[in-house]
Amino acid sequence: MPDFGLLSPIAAMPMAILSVAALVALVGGTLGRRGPAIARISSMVGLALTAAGLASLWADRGSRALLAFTDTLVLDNFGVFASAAFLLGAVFAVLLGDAYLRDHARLAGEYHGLVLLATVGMIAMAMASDLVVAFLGLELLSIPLYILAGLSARDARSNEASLKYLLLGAFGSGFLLFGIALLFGATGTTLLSDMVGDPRLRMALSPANLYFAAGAAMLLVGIGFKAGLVPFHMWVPDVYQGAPTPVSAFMATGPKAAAFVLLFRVFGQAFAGAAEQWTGILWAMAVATMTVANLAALRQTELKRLLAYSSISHAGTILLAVLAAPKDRAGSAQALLFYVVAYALMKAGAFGVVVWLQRQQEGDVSIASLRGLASRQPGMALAMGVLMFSLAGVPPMAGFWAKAWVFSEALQAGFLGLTILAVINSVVAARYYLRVVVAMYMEEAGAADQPTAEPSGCPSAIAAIWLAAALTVLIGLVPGLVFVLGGQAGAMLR
């Protein structure tokens, strides 16, 4: 039975704290010269208080998941862990945003407020036990991102990125909402908890129910768009390149992780009984996503577009954890959570280097502009090298363990062919990651590749880069720090 006396306010606490902090940042950002500082401080305080609230939820829940708000929100360690990963992405967005806001101080309130509101949407998605609540969380995530992508109003490419994201996002949201309607018609409920545990719905989730099949397919289209899965990936390179780089870093970390957490709850948990209907489709999407993205990335010369295709490729790899969930839900959840944490660190750090480089030169950051970076800025080249090796899955970095555990889960679930294809794709991906390292350490900069100015004014970005690189190494050397917590989170999904 739902608990309106105590449990519902506790469930809403993280989202309430962040919402208040977002409003303070939006209003405080308008208060003259002190506005940017107020917005930044309110963001960090809000994120810190939310982290403390999530820690208390973890301690209080024990080994039993609880439902709140008429069973539409679920309090379990899986959602708490995922929400903490979203906060990590938001922290990096705040740190990297300082470099951008030094030249756009008047946008500080909007930037920080929208980042926090998007994070509220992610937490709602992670804790949703109802498809309608999941949809509301997705929209609360998406609308701030549409605005953030076009934050540089005088930049034509930023406007283009915002428009493309808005139009295609609305298209994906329409599919998602129509899919929810069909699923309600097929099952008589939108509660994921009912779809998991109610034996009366087994017939509704059978392959013979065309309403369920169509609804699940449309749901996959809507979530697949947010996750950047092929063939719904077309917006990713253009939006990442046109958006302000701190916004690109934010979109590549938390929102992508939120999409996969929702995908896992829906297909890996609620629809596990109908796995034979969707396994083949996700199998094909995983292979296509990894292959198309890696082949496209090999041809890229601009660093942000390369990182965008890299994000698509990693989405295909994470999909293996969703595919393995019907056979081992707890283990697959553990592997997925470890992957999203490692991925958030790697991507935030890599985009942070792009932010840092953009302080030195105008326009796009090409791979050629990295030539000789090891001799000019050895510390930054080292951090970027660590992040590239981790993205490539080179041991003992965090990226290696993330891929290894996802591949292990896929093998145990019987996906031998898919795992082999994923390993081959990882080898192909190593080619373009190592191209960045070669440019930094083994090539000399020409006259056209020299920076136009010395890097300045971005200590927060430098701190974010080094924090991401250090945590990537630390988690790689001691993976149990995260994996044990992920195991405790996954155990509640048995």
Contents of the next structure:
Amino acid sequence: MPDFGLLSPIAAMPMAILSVAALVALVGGTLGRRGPAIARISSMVGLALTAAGLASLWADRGSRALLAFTDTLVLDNFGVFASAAFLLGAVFAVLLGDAYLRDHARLAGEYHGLVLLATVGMIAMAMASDLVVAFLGLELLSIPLYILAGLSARDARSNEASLKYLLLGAFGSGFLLFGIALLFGATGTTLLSDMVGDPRLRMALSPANLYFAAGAAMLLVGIGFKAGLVPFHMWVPDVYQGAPTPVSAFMATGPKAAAFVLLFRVFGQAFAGAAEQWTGILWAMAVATMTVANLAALRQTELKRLLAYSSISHAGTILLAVLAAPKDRAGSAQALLFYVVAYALMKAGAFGVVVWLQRQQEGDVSIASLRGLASRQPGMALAMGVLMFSLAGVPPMAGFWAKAWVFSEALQAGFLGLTILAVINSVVAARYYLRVVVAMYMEEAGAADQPTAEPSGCPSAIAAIWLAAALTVLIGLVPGLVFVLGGQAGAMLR
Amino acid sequence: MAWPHVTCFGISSALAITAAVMVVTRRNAVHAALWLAVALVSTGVLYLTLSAQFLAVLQVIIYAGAIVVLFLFVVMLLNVNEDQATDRRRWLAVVGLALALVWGAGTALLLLAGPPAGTGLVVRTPGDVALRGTAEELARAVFEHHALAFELVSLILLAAMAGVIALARRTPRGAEEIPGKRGSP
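Moving from the form predicted on its own, what structure would you give for the form predicted together with its partner chain?
Following is the full complex, with the preceding chain placed first.
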């Protein structure tokens, strides 16, 4: 028997707790009338216990990252903080899911179980120190999402979203796997902990440099697909629009953050020594992602599609943090983590409003249908307004600090031109976020825009929206807490 | 090479070749599938003599077990009769023979001349203890270095199973399908 010691079970504890909760939800969901309640309680208890477990794993200031499971899993505050952000996304998925499961109670067990399993996959990605574990985490994240996207059997576009995501996702995973194989050929290891440092140093001794470049490029394609970076973003609008809205909210928060955390671990940390090989490519991708997404978002009339393009545009901004990593790893990790938390709150809240609106009207939610919302539902319009301002990066919301911090990191790393382009893009983006606010507050509702039904109560969805809006403002006013924790997390990435 | 190895190798390779010839010459599709099982099992024994224990077990379980049974099911379900089975046989036989000759010539060349220099490839013989692929080696890799990955794979399979059930259960039994209708959230 290998001696894993006590560290491995401790490091795997969050994933183990969530997996057990997922099993209870999957089995409990089949138990007749009480099934949906059992599944819901199980996933909430599981998420709470996992959060407590993650809190107990938080290391003191000045401690070093620990390696577990024969160096394939790394236990550091960066991974723990990121995992907590994924849990936040899962909590919103559970709360918003109530509105959906009201009409689809028979799928409650599967919904909760698959959301929890996907979260286990994200945690595996964030804590991976081995490309094999990272790949398996990504698959464990993707497979539940393929299913969740297609849960609405009667909705043709939900089926389309599921199939499109599955086919393109399998293609992306193939690239990732091939890239890992080439990197193994170039370096003789799949362990990121062995690649950390200067890969070129060992590259210089062998003619394997081409394999390293090709492998890293394919890895970038695979992760870039999951993160929705241009030119691998084509699936995002269709899948976000077609999937059941609580699932879109889930996809926009945790999985996206997980892809960026992995991108940071691979490019910002392990391949930092070969930065000049990939900086140019990532630079171009960041500019293309922000520009293409913002120009496309300006033309959208449907709210879910608008939010999908907005999430692509935010992905381009987060990429700045990865680009700045080789210069200042701790600082850019801190900026990335803060951005990921703020972004998860804003996106979950905004999609939550769409969930709430869809309780009143069938099908698509157009921006035109928001007209006059401020007079009909002042509270909801206020929450949506806060979230839109935060997404646009207006102070004093969380979104402002997120952008400001990433921009300052990019400036310190010497990306002046890129930062200017990113600021210009933020201004362009403000145009379409404000259009939503203008529709709610300054335009009168026409006869065709009246909702077809009275707003039906869905307490947990409303609670989720208010939680997201309140936290967005709170973090905006008092950014210190998240900054400090993020700083402690980043400091461990040496 | 010790004599038990030689005997074992001789018997199983003779059996494999005989069974392979029988597979392509039988007119009855069920007989051909059963001979295929014999060929696959004797190939599995060849793997055993090469110390590739795990590969041998997989060969028997997956190929001789699952896949041949699948062939038999399909043959019996389609109820293929002998006339249909012999269609285009001459044309296929020529192609098959050509492929077999090319493959055989390549293998013979590799064995007689040795692997190309500089590739690091080595020809191993049966009984070579340096061979990897024993069940122990595999177990060490899976349960020591890749223990976490192994557990994650089990979760992926669980997610896939739960997902398939979810997709099958989406529509309540007896409910009518409305293709193209846009649903609620």
